[in-house]
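Next up is one chain by itself, shown in structure tokens, the form predicted on its own.
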Amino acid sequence: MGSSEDDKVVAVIMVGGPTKGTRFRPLSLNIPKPLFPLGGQPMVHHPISACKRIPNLAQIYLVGFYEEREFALYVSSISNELRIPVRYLREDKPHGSAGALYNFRDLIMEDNPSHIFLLNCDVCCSFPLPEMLDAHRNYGGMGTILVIKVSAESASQFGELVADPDTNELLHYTEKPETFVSDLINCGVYVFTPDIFNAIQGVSSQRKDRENLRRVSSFEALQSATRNLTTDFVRLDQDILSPLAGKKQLYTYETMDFWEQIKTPGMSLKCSGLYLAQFRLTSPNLLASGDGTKNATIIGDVYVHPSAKIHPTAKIGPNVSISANARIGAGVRLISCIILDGVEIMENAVVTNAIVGWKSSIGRWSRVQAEGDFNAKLGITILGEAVGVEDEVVVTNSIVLPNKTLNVSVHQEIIL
């Protein structure tokens, strides 16, 4: 497809819905997961601001199942801030990621774009989108997938793929295989030409034909994997990527930067740190500084909201994000933690490897801590909204649900 430099581009970011964020509890009890702050910015802000770097970007669409009112305020403020139209589109029912794209095809094609980016909100990476677009134009196929090399042990948790080492063509794709296929995995970031809509329509038509066939034969009984899928539910990985692999339609672009999936609160703390480290390169103005004279001592990458109040004798960092209206007392030590809006941490308390929920309070000489295994269920400590930790209480490797007060120390507990 011939492309001029003036061709318009649109981006679609999948944000999921309330039923999808269950592994993110208790944090998703208060706020849609895509709006949870990482590095002081909502999770979805990172892919959105990466889209801003795409030349000739006309529009960004957020697609999900959340009520529109939950995103209205954010969408309006981010559109004004970036001066790019951002719009939230609510799905009436699950269509799969490819099906959702097709469902809103008329809106997506409104600006007659030459290319469509598709991103997943719960992916944490540097989003090298302009570079991907350049590579994609050179390949000349229908789509390009962002990929990364990972260890052979962890590869099977993701979509594994085989690419031609010379042309980068996608030769084989399999979702979460039982045996090792490749150490190259799908990052959940794509760029397509509008031909993707024909491919998705093709899958729907095949399903309709099969349904008609099933009425007159038992053929479909053999096709158990797709038997229960409706014609408008189309998965990108199994229904589009796998069948089109090896047909000179799809190509890969490998990132050498960081990449993680944000499925759990533990991973959100790790990813907050990755984004803070990236700010050092892309937005150093967002990072705090201080040497303990007039301001608190800052070590490493730290974000502090302008409305937060921190005592000059506190010591903060590395990997700390402090949200609006938080109050941090004298002698407090914060390491690897997310402190949410309206939290109060009193004198000489220590918080390490933890997320402290909205309006919670931590008493004098208390410790809220964990070992920092981001993948383990109790690898970080999480305090839900409005949790009170009284003076001289130690909370270790625990999850505390909202509105609880702790006056005794707890270790490896989930407090309901």
Contents of the next structure:
Amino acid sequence: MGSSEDDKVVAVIMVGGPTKGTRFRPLSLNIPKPLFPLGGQPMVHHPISACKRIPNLAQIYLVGFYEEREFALYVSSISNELRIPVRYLREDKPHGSAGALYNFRDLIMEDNPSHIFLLNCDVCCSFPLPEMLDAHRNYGGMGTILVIKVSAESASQFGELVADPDTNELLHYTEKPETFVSDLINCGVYVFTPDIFNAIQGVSSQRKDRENLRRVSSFEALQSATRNLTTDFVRLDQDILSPLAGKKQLYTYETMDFWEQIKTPGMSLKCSGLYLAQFRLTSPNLLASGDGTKNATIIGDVYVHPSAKIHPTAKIGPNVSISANARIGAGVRLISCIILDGVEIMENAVVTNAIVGWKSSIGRWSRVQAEGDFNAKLGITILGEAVGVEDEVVVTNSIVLPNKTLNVSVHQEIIL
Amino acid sequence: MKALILVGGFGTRLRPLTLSVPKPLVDFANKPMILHQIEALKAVGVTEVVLAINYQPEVMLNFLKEFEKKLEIKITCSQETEPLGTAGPLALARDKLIDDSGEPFFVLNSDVISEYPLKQMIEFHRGHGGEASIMVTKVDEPSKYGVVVMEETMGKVEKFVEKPKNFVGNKINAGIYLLNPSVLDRIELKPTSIEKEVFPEIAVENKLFAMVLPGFWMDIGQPKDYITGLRLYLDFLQKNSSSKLATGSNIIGNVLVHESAKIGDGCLIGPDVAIGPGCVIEPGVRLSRCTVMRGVRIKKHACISSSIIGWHSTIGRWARVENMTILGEDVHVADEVYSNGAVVLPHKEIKSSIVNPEIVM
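Can you swap the form predicted on its own for the form predicted together with its partner chain?
Let us now look at the entire complex, which starts with that chain.
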């Protein structure tokens, strides 16, 4: 099919749902994960504003299991701010990511797009979408997958792929293999032509046929590995990418920038830092600065919401993000942390390697800290909404659920 | 007659159960905690109950509409916008508590489970003619609480001592009060403690009297005490309305089973067990000292003791769950898994054994 530069593009961002992601607790007890701020902006804001750089972007759809009202405000404000139509679509039941795309195909095809981007919201990267689209057009296939090289040890947590070094064609794909296949992994960002819908439908009908066959032969029923999947549940990785690898339909585009998955609160602190570092390059005016004279001393990449108030004797950074209406008192030291809306940090307190929840209060000379291992269960200290830490109390490597007050020090604990 | 139930607070000590419903609606012996109190109040002629809340009013209000109709008692809410302590909420609800009758009103603490001898309390209050009556209960370790020092014959209260280091008495505040409307004149609409500010003032004027609570008493605001409280409550039921308890060859001791629950063959249930509505207990299951909330399925050959299983959870075949395991709503324990004191947040699957007490988020 001929593609002209005027052809429209639609982007679909998968945002997941409330009961599926328990790994983001306790923060997800108060806010849908996609709306948790990284580098001062909601998580989903980063792929959305990356989409804005795509020429002829017609529409962005957010697809998930959350109630519509949880996204209503955000969607309306971001549509306004970026002047692109953004709409939230709620899945009534799980379809798998390919199945979800297929489920909403009529809406997606309304603008008659020539290309469709599919992105996972909980991916932290530079989203080189226009470059990916150009590469995809050159390859001329049905789909292009964003890929990145990682260490051999960590590769097995992801989908591993093998690509042709000259043509960049996807030769082989396998999800979370037990043995080493490749250090090139699937970033969870894809661009497709509308042929993808035919491919998905193909999988659905194949499954329907197999089901019909099963009714005839019960041996077939015992054999079928997909016997638990309904016909409209189609996974992108196992059901589309794996079978189509090596058939000159799918290609890869490698990113040399950063890439992380944001599955846990600890990782959100790491990714907030990655985005702040990215702002340093792309929009340094978003970052704070100060030398202790009129404003607080700022070290490294720091984001401060315009409504936050910081005492000039405080020292902030590196990797600190301070949200709306927070108040940081005299002599406070903040290192590698996310301070959420309405938090009050009193004089001479220290916060390092932590996330301090909305409206929490941190007392004088108290210390909220952690060892800083983003992957460990208690590697980053997390305080939920409205947690009070009294004067001089030390909180180390701990997680505190909302509405608790700590008047004694805690170490390596989860406080419900 | 009117009553105020102090509900305030987030119920954090009863997490993970209170992550799904507000504390007063957590079931105890197959009935929402607060319903035990509302029924006791209705039984002595209270016609209006005010709930002093500061959290999740929408959930509470829905529940209340349902029970207002069933119980034929008026239930209203008084919502704190800032924490008012233990006395402030009374000032906030003043207009609802006072009417022309000049009758005294009850104040109950919502975490408390007891026999609620409210009729005797009314007679006691009339008898001494003072301004305020409080229930006190005898405990083994008084220095964990606030002790009420009182004179033995009339029960006149002399003073309150908070967590005393030396023995001054073994009676503590049971959280049940009967107050004359004039008490409200002593309380300003600001964060105030009834034990530290209001009662001492009344005691000094020799107008505060304490009655020793006959029967059992428990603050069930945390899981350990909830389980002990169930034992005391079922013991009380056995002495007073034993027809409510289950009987049969597969029942040991005091066991409460909702009529819609199903129990299979070869089970051994009890002592001190409560099984909620819609539960399915499959054959060969052993349950002791535990609460099984609405809609739970316990599969064959499983064994559960000293634990609380939250609404709509499932326990797999041959699973063993014990030692203060608390499962939130919709938690699924796989077959053959062992849980020693796991505390599990709602909507989780437990696929491997938990050998030491831990919190699963």
